[in-house]
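The form predicted alone is given below as one chain in structure tokens.
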Amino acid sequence: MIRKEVIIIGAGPAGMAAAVKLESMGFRDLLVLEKEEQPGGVLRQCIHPGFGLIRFGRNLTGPEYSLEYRNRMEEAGIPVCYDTTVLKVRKGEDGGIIITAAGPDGTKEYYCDAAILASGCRERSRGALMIAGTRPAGILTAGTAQGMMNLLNTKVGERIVIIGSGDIGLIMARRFTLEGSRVLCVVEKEDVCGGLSRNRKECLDDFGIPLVTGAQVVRIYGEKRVRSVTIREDDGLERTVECDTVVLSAGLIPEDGFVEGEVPGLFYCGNALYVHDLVDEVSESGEEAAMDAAGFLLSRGSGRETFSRYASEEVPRVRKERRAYVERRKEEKRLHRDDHHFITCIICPNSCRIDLRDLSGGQCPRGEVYARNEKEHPYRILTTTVLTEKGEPVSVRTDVPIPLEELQKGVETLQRFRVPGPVKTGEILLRDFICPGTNLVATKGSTE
């Protein structure tokens, strides 16, 4: 049995943040177990921007955000076991925690004094949604579609219906459209959009994609491939929409089925605890779990002296600020989630909500400028994938926003572009792309 003081399950944004926080507090006997071959979790396939505004004060893509923490983990020398799937977590007879995991060298058992569960979520399947009909090809979750397009450079369909208005579904609606597919509609059973208001604006409204609220897909038709779906609205009216692909974006379920009973010393964080809107919140949740784990070890007489300051000062402050932030986010969502008069500024971490009618609500002049541009002449960062000459996919972005009307032209140009040789993250692939002074930058290299 391999013994460690603390084991972190999952090397996504929550797990990496927890590991870095523990190491900074003096805990060195750590180990991270990660089922994929690389750290980052779902961030690896989230090539769109919108990450890190709160945590880093920059508008990053998922791979760029992940790289920030990956570098910190490597600098701290935190060990990670990749390709290692946790099968069971249970309480040990002497009060410790026993973790059973399968890796490249077979199944092993690990013993630790405390553990952090940062395993994320899984998507709701068609079975969980209880949609009647046949079982043809062309039915997939939004996360699967995202991985196919962003990691494998594979187009999933031509005429697409999206079930559920979660953030991933909204983001993929934009991605499908820019890559030449037609999103016929997004169907949401609630009366309001389920995703962030900025995602509804930038992913649906920008491209004229209809959102049908108060409705459900009740049946799927097709033999070898999806042929059509039936949509039933709350008033009972039904209509048939012909399509070849159905994408499910109808909720997430915490991935914790391998935990057996109550396990003292096991601390949940990130989306394994509950689904967060922003990855910045996920990382903060990981840090909070790290402090809880450190406090637990301290109570058992195995904590570090460094942690005493956090226990007396940092922990109460962080928890108070986090509770206030979560409540503020809930209130903003309740008031403005479906209100088209407001927009959230993404220029800086303040994330001010600006009233588009009079441009009020910003804490600095940049908010007013951002809102005016959104109202009169919106700009967007272009994100997509390109191929190397060997056929390896590389995710890319423009280093500055470009006019909204130029996005489609940019994607179409890059569909014919091939990158010569290996590519590293941050490398400039094209200068003066689409607009003078705009560079095309790799956000995840071909060899990483």
Ligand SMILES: Cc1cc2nc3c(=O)[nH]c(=O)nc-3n(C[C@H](O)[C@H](O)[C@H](O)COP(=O)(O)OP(=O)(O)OC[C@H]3O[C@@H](n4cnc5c(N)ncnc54)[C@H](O)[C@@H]3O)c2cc1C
Contents of the next structure:
Amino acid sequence: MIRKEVIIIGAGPAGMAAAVKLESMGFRDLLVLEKEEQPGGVLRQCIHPGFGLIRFGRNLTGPEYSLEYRNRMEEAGIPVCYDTTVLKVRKGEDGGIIITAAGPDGTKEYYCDAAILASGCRERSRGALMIAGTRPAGILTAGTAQGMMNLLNTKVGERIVIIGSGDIGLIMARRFTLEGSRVLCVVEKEDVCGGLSRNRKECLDDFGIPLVTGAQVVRIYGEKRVRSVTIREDDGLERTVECDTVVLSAGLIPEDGFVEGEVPGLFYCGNALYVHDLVDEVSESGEEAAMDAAGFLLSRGSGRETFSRYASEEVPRVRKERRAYVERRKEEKRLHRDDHHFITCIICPNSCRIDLRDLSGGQCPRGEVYARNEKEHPYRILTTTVLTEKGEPVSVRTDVPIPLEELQKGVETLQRFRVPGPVKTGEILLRDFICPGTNLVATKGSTE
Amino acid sequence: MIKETDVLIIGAGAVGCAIARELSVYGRRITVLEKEADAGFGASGRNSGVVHAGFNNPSGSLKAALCREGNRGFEKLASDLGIGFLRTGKLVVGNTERDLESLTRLKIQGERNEIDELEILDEEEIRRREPALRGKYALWSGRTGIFDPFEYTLALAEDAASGGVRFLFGHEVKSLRREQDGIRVLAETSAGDPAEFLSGIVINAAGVGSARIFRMTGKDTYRVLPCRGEYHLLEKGSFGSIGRPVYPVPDPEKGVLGIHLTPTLHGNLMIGPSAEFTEDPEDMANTAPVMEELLAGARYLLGEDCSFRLIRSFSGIRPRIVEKDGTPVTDFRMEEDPDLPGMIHLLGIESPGITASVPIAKRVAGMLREDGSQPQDRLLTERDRSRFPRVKEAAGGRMICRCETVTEGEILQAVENARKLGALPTMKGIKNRCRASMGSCQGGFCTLDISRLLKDKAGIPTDRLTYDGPGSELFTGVLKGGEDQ
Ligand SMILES: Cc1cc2nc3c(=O)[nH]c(=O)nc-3n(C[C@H](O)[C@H](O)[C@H](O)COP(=O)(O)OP(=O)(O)OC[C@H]3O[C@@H](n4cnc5c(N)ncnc54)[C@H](O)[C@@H]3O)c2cc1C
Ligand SMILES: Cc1cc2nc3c(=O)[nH]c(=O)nc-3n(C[C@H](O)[C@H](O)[C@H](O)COP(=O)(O)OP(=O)(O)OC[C@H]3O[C@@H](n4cnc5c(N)ncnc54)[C@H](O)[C@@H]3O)c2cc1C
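Here we have the form predicted alone; I need the corresponding form predicted in complex with the ligand.
What follows is the entire complex, opening with the chain shown before.
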């Protein structure tokens, strides 16, 4: 039995934030258990931008955001056991917590006074959706598709229908399109888009990908590989769309199946507690759970009750609150159904909301100019992968936005490009890429 | 080039594999032709996994006799094969006086079939055994058990292969012809190439394809009426305590056992199967109305207010056979073609076909023994099984599948065992051997890890990885640098 004061399960953004926070509060007897061979969790495969605007005031990609915390964790000297999967978390007899985990040298038991559960979430699979039809190859979740493309350099399909308009599905719609596959449509059973308006605009509208709301995929056909799907729309009409791939982005489920009942001293955070929209919020929840765990440890034996929204006992209540919040937000989205047609002007602090369709809504003419530019010559950061000479995919971005219409060309240019030698994070791989003055930068180094 | 063999078996389902294993002790050259990429991809991998007792089958039928025989020998068989088996007992549950009559009739039929441990239970006793269950009356069968049909079929195949049987996968039999020195069998490989065989004995164990093989002999005595059974698979721990199969009172009209609940050895619960005739014997779809009907069937047994956590739906096809004039064939048929000596047909091997697979194989062996050949080696258990180590024994390395706790070592062993059998390593074959991606995330997490592992350590390029054989490629290519790889 290995003894530690606090054990953190999962080295994704939530777990890393919790570990760093605990260390900064003076807790030194820590250990992080992580299933993968690297930290970062799902951020490792989220090579797109959109992370860290709140925390760092910068538009980072997933690997870049992750690196910020990885560095802090390493500077603080927090030990991490990689390749170690937690199989069971349970209450010990004398109040502590017993964790069973399978690592490189077999299954071991760990004992700790408090623990942080930061194991993230998993995606809802087809089975849970009750979609009729056959079970051919070519049906996969958006997260799996993302991992296969970004970490294993694999093309998952040519003609794709996406089920569910969650953010991951939207992000993947853009990525598929830029990498040369066709996204035929995104089918959403609710009457509003599930993902953020920003993603709706930059991932679907930018590329003319249709979002069909109030519709459901009711059947999948195909014997060996997907051949088509039947979509039933609100009015009951059905139509068949020929495709070879179905990508599911229909909900995420917290990953805590290995926890046995209530475990006093166990604190949940990040997507293991409930699914957050932004990684910035995830990091915050990791820190808060760390503070609660600290409070728990310090007040132990003092007879004082510690209250915590992150505590194991509170999880059902907190999840229920979250569900209510999500419902409320859906209502709000219904009211602002056309949100994706608006942009917020950033020329001055007035932050006018301008309608892109008729450029109205600005308090001064500068708003109109800003919006016209945004409408007619939008600029976007390009993110994609390139191969090293050894064939390893590494993620890259342009350091500044480039014209939207150049994104496709950017990806095509890189199709046969090979980076000579090992790559370091932040290294400039190409100068004057697509536009003069634009650099192509590695967002994650190679493993060599 | 024609390949010569002594015995040729068509179909690597439980029945074909059991026959191969049974005959492998006679020292003959045995070849199994299977159109799919691996063993157990037909009905043998799509059923309830129940070792039936034999009270459902009419007294005097082959089904009753062989089911009873299979049931009695299952402990020994499971230990010989090194596979799991639990004699859980089962409940057939009813609510009305009429149901009670039916249950009593079933009990009497069972006793006539020499099945012991049958008992009628009252409501209180039902609740005591299965608290989650609703029902006034039940027939208890203590002899019924559960097993893992994938593990079972593969273990039979591996045992046969250890005894020298040759399996050729991706070989679909297309035609048969009588020749002077045997039967000539023409197959087509999944690559589209012809492959010819000459064999003294040909055994048709093609399951739902058996009527087609029968017609290849030039006769049209039988027609297959595919009857599809759909299932839902529920997450582990659903309805916590259900520890044994639970059936409703069967509807004699339909000739099936009705939508039941079956726990698996791994702790999941299955709901199904439905029964619906389909046109296409290969149409393994799930249909929206039946998917609802299954839930209703489960609610009948568990109460109206229960909810279900589904992880997958699937279906299997019962090879129901009718004669030319439409008369249903209700019993197993095992017959040698009088005009084609050496050609043995197994037809209508429906439930309880997997329970009865070894007794069926023994009968087939008996039919062949009449020619005087003797077993060379009766000690099946002392064969060199080390060629196919149990995947669990290879556990080690990284944990790949969190839901089912499957390690790198087990996945690589699954691939190796598939290759040794002559099968194409596929995602489905790996899943059937070691359960990776069978759990509640259905591969959401581990598809990537498995793909990487297979690429790095088993020499399977990701863009060639298939779900269940050629045509079912999981991915459509290489993303970057495709042309120069
Ligand atoms: C595909 C996708 C796209 C996203 N896009 C954006 C975006 O554009 N912008 C944004 O702000 N946010 C985005 N998010 C949200 C954000 O990235 C996630 O909310 C955040 O990564 C969740 O962090 P986490 O630490 O809770 O979980 P994760 O990142 O999932 O980390 C969990 C960690 O725990 C480990 N683990 C799990 N189980 C075990 C176990 N049993 N034993 C040991 N270790 C275990 C995992 O390996 C993993 O490393 C996206 C999320 C996803 C899934
Ligand atoms: C829904 C359902 C539930 C059932 N539940 C139970 C149960 O609980 N207990 C029980 O004992 N039994 C049960 N059964 C019955 C049992 O599954 C079958 O009787 C048994 O699996 C039959 O085995 P088999 O080898 O004959 O057929 P299969 O497993 O179907 O094998 C036949 C093989 O032949 C191959 N083949 C077909 N045509 C050709 C060709 N032309 N060339 C080469 N190969 C060919 C097929 O690909 C297949 O692999 C159930 C059946 C169904 C459908």
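Rigid core (definition): largest C-alpha set, two forms, superposition within 1.5 Å. Positions refer to the first chain, counted from 1. Remember, it's a predicted structure, so these values are computed and weren't measured experimentally.
Once the rigid core is used as the reference frame, the Cα position of residue 225 differs between the two forms by less than 2 Å.
Relative to the superposed core, residue 113 shifts its CA atom by less than 2 Å between the two forms.
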